[in-house]
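There is one chain below, alone, in structure tokens, taken in the form predicted alone.
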Amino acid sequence: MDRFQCPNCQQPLVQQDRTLRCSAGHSFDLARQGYVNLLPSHHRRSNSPGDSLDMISARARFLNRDFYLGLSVAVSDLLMSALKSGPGEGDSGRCVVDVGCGEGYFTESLVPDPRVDIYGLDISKPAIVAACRRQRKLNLAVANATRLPLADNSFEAVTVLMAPFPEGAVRVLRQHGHLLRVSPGPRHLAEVKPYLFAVAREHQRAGLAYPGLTHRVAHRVTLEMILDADAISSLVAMTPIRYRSRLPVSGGTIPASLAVTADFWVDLFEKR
């Protein structure tokens, strides 16, 4: 956990037993599950920020059935290729951080090489607790993506998978390090949307221009899934779609079995 920094004063955090301390005297205890909470109360807009326990549980139910396994493999393959071409000598001592890691389905398989240190951050405490249950070897923290409590120039790669682009991502990347982003493609969940919205629109392409980053790779991943009623229920419940939709809008409920397209853009950027 030596890449974390104090969210209050931005000084390095040093682990002493089960506590992380900075030189200014701020301290953060490790929870019994193994994560650290680096989200001070004055950095929160609510008492329970981020995804709720219900959303996290639904996401785990859906992802644990490996409907998105093809995306996980594509992300891992591209990230491993980027690490081999990026800064550093060999794989030992390299660090990757997954910002907005959720319950850790993708995080635990980002890099199969155990010599690469994996960090995961999410503003949702239920998400980080669930990620701890999935993989105890991850360096996990409750944290705000707009105030990344991470040391400058300390990571070879940052991943942002179906999450908002984090402020500070360029700051924490080493020179020629990589940012890997997954965003929805135009056809993502197209077959489900007519049952949820009066007007079903395609997803717009996420932007490719960020200060300090050069876009290197654009890769499209399309998965065809046959979802049963439980999977459809979990899919709707695991995303903000549940709050934006008005069920039912088409005169009927979603069928008990439905062929659904999962459509993603996987983009790789390099720090200039």
Ligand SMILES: C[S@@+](CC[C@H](N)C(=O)[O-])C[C@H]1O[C@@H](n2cnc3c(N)ncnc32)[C@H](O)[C@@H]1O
The other form holds:
Amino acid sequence: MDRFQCPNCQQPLVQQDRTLRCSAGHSFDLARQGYVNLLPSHHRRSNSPGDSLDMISARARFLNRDFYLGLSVAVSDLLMSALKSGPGEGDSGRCVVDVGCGEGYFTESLVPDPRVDIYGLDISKPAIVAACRRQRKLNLAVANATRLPLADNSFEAVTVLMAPFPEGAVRVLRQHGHLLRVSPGPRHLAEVKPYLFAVAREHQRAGLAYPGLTHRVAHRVTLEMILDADAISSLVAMTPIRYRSRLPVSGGTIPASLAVTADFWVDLFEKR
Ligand SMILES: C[S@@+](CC[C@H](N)C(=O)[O-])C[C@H]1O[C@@H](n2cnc3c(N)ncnc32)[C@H](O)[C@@H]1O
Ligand SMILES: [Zn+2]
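Having seen the form predicted alone, could you now give me the structure of the form predicted in complex with this ligand?
Let us now look at the entire complex, which starts with that chain.
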């Protein structure tokens, strides 16, 4: 947990027993499940920010059936090759952080090398609690992607999978470190969209120009899935309500089985 920094004063946090402390006297206890909450109340807009427990449980139900396994493998392969070509091992080992990690399905399989330390952050407490349950070896924190409580120049890679782009990513990356981003492709969930969204638009390609980062690789991952009623209802429940149709979406309207495309852009950037 030594790459976390104090969200109040940006000093390094040092672990003593089950508490992380900075030199200014701020302290953060490890929760019973093993994560640390680095989201001070003045850094959040609501009492329960991010995905709700219902959305997180639905996401876990859907992902645990491995519909997105092809994406997980593609992300891990690209990340492993980026780590090989990246800055190399520093004095204190290599670290990767997954920002907006959700319940940790992708996080736990990011790097199959046990020597690489994996961090995961999410603004949703239920997401981080679920990620702890999935994999105890992860270094997990409740935190806001817009104020990364992570040390400068200390990560070989930052991953951002279908989550808000972290503004401090360049600061926390080592030079020539990589940022791997997954964002929806134009055909993503095209067949379910008419049932989910008030207006079914194609996803726009996320931007490729970020100060301090050079875009290196663009991969498109397209998966064809046959979804049953359970999978469809999980997919509906894991979609933020603000994106859903105002019309009631009932099991009756969506067919009991549907061929659905999952379509993603996987983009790799390098810190200049
Ligand atoms: C679509 S989910 C993706 C989760 C995970 N990366 C995956 O692919 O399974 C988006 C996640 O971003 C989190 N999130 C939203 N805003 C955030 C913020 N400002 N900081 C950190 N996490 C955030 C949500 O709580 C949610 O878990
Ligand atoms: Zn502090």
